[in-house]
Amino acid sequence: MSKEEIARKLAEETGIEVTGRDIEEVISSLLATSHFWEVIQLARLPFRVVAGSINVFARQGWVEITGEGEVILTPAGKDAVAREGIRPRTMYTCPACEGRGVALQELRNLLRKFKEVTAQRPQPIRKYDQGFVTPETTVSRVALMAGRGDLEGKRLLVLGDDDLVGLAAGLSGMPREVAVLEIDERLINFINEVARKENLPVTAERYDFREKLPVEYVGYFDTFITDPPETLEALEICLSRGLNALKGEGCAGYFGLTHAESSYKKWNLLQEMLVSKFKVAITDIIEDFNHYVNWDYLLPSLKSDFPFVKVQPRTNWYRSAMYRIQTLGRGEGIKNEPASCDLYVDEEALPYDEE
């Protein structure tokens, strides 16, 4: 089978648009590593596309799965790779900043303090689709916002805070005020307790994205940051809440978007929404900026019979690009109304069993 034939077959099986280039990306990543979770990271494609591709390769006899769940190219697979002229994926990531483009060395004291005060933080639970980033990522977010002029002396809104960005920002001493809107009472209590002990200008309160933004927060902030669920509907709701909170032209918003749960088609539709509907400029997209700590409920909850999926990840495989957007005015699509939707699930989401 050719790359294009595999792509068409996989599109039928997954309901996700797949191209021959996508298949090439999976093969190129398999040439670099036999570990499924590292292939996910390198290929920058939805989980279902990568897992489905490997399953098709196995049926074709191109790969074999070892008892340890490693994915190994067979002689037939190597012949197919040679025919297509595919080469191993090579990454040229800066080891000092892990590709983020910020110098954490300048914030080493903040990183140390952040690790200290968050050592006993609540762990992620599946109910809220949680999974938090590494401390280095959280502090890098602070550095990025500060470097873009979006933090010093500013009012910051954090919409959902598994990652405790609000505390890191408060500990930096840069923002004038930090407000955290979060649905998980455990996190709310933890953030408020640490803020009280450390005398930080940080407050947290309960909020569900599907509710209207509190009226006192509309048009109040200079900057927002969020890590939203990745259905298009949820992205639209979450980002509109953040944009509603901003004062107006020249304000900034930050959010993450993965490849593991978002295809390039979804990226395109989101970007169209941002530019056409929300009237913002996309100023930055920094690939693999956000590195997530592997969460405990991942493997037990995944709905998959593929043996290579059931292997414990040996790297922080789940990553997202960091987007920065800047307001050009107020888009007509920004509304502050209640919304009813299933925030977490579409055909590209990780295939969790139903609870």
Contents of the next structure:
2 protein chains.
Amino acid sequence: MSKEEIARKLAEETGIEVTGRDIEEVISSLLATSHFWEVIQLARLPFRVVAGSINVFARQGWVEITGEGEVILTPAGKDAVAREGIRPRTMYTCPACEGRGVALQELRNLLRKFKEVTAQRPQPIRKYDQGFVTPETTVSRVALMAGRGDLEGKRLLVLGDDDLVGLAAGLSGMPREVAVLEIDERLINFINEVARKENLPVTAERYDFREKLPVEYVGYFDTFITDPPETLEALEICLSRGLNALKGEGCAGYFGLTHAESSYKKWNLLQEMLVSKFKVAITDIIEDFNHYVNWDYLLPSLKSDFPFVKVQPRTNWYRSAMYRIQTLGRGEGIKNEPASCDLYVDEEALPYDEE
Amino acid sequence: MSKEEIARKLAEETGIEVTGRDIEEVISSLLATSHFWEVIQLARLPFRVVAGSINVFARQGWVEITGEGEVILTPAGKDAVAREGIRPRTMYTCPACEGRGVALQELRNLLRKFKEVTAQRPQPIRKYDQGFVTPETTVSRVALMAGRGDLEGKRLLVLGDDDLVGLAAGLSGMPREVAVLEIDERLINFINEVARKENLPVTAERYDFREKLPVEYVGYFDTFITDPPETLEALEICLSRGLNALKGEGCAGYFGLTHAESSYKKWNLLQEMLVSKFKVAITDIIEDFNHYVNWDYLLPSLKSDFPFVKVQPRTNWYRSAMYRIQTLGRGEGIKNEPASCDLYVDEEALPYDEE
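Show the other one: the form predicted together with a further copy of the same chain, since we just had the form predicted alone.
Next comes the full complex, this chain leading.
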């Protein structure tokens, strides 16, 4: 079968759109690693596309799954790869900055201090779809915002702060004020406690993004950062809350978007929302900026029978691209109203069991 | 005057849209450097906005221009800065990769060889709006395309190749085939000569992007790269040529976009064209990826009386962000027809004298 035929077969079986290029990405990644979670990371595709492809390859006899869940190309698979002219994925990621483009040299002390104060942080729970990024990622976010002129002397809103970026920003001494809106009481208490102890201009309060933005926060901030659930519906609500909180033109917003839960088709729809509906400019899309620390509930909760999936990830495979947007106007037409968000997961999300 | 008042004044005088944030960017950059061309680079704004702002600041008595054309904040300027709470621009750019996120370690030999074969390259001429990037930039483009799976074993189209990226790609040994379409006979001859001497799968032929794409190239390539003039009209024609040349879904295009000649307003309009009209996903926007070597005709041709502008740039100030786009479909609706491009410069372009 050609990669296009495989794609059609997989699309029929799963109802997901799959292209020949997607199949090529999976094979190319399998030529570089036999570990499923690394394949996901290298292939830049939703979980179900990668898992489904490997399952089709296994039925075709192109791959074998070892007792340890490793995915190994068979001689037949190698022939197919050669026929398609597919090459192993090679990355040229800068080792100094892990590909983010920002240097942490001048923020070494911040990184050390941040690790110290967050050592006893609350662990991710499934109820709120949590999972936090590495300290290097968090401090890189501070560096990125600072380098873009969005942090020093500015008011920062953090919408949901499992990553504790509000504390990192506060510890940097750069922002005038940081407000964290968060749903999880454990995180709110932790952030407020550290902020008090360290005397930071950071406050956290309870907020569910389906509620209206507190009126005193509307048009109050220079910058927002958030890490929304990746359905288009949730993205739209979260980002409109952030945009509502900004003062007007020339303000910035930051958020992450993955491949593991969002196809480029979804990226396109989100981008259309950003540029046409919200009328902002997308100023940066930095691939693999955000590296998530593996979370405990992944394997126990994952709804998948594939043996190659039931393998403890050996690297921080879950990553996201960092988007920066800049406002061109005052965001008229973005209403501050309660919203029902019915959809926290879509067909591209990581498939968890019912809770 | 507040930064918003300055912005309004400048907008009235010049007819360019200017925001308070723009004024802040210029001041923040002036706090970091007194060299006009570095201010342009740091402020991420069109030439005319930066030059116009500094001119207003000078009339306000906020800056003084030295005999060497340096722009120095006066005590009155420093007071104004303090009132507005503006901080010096600080960059956290990774020194190892110059912020591109890609490593050249494994491509050291390619970089050396590329420098060697291009040492006698034709110099930029104004007739074709030329100006080429540093060899490190060119080889980083190869690394980026390779890391995204767009180069190895693929067919690459280079639309306009003042940067000689076609030769760099050919020398890497990665692409199956490279076609360069270029208007300048000097470059065509140079590329073909080096390709013959080095036995590379690279051919260059004459093409003006206003002409139809040669029919044998329609739907033939996996990847295109181009560096278009930055009017929306020219961008649309160039990018549609590139998209026309691609095989279909899952193919990639690369191009640069500056701040020095394109405001975020224009970025937004271009992005709308990409995601709504061309229906592609923007997968990467890497700030300051492309560094241009200073070109000889800049100061002699520049239409500006400001003394701070008439200063030889001391760094490679002209930069652009690298965009990568990926096709979701077959680009139906993008016609391969001759187009008249009336507009190679707009009000945001570098203002050159009439030739």
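Between two forms, the rigid core is defined as the largest C-alpha subset superposing within 1.5 Å. Numbering follows the first chain given and starts at 1. Since we're looking at a predicted model, the values are computed, not measured.
Annotation: Cα of residue 14 displaced by at least 2 Å between the two forms, core superposition.
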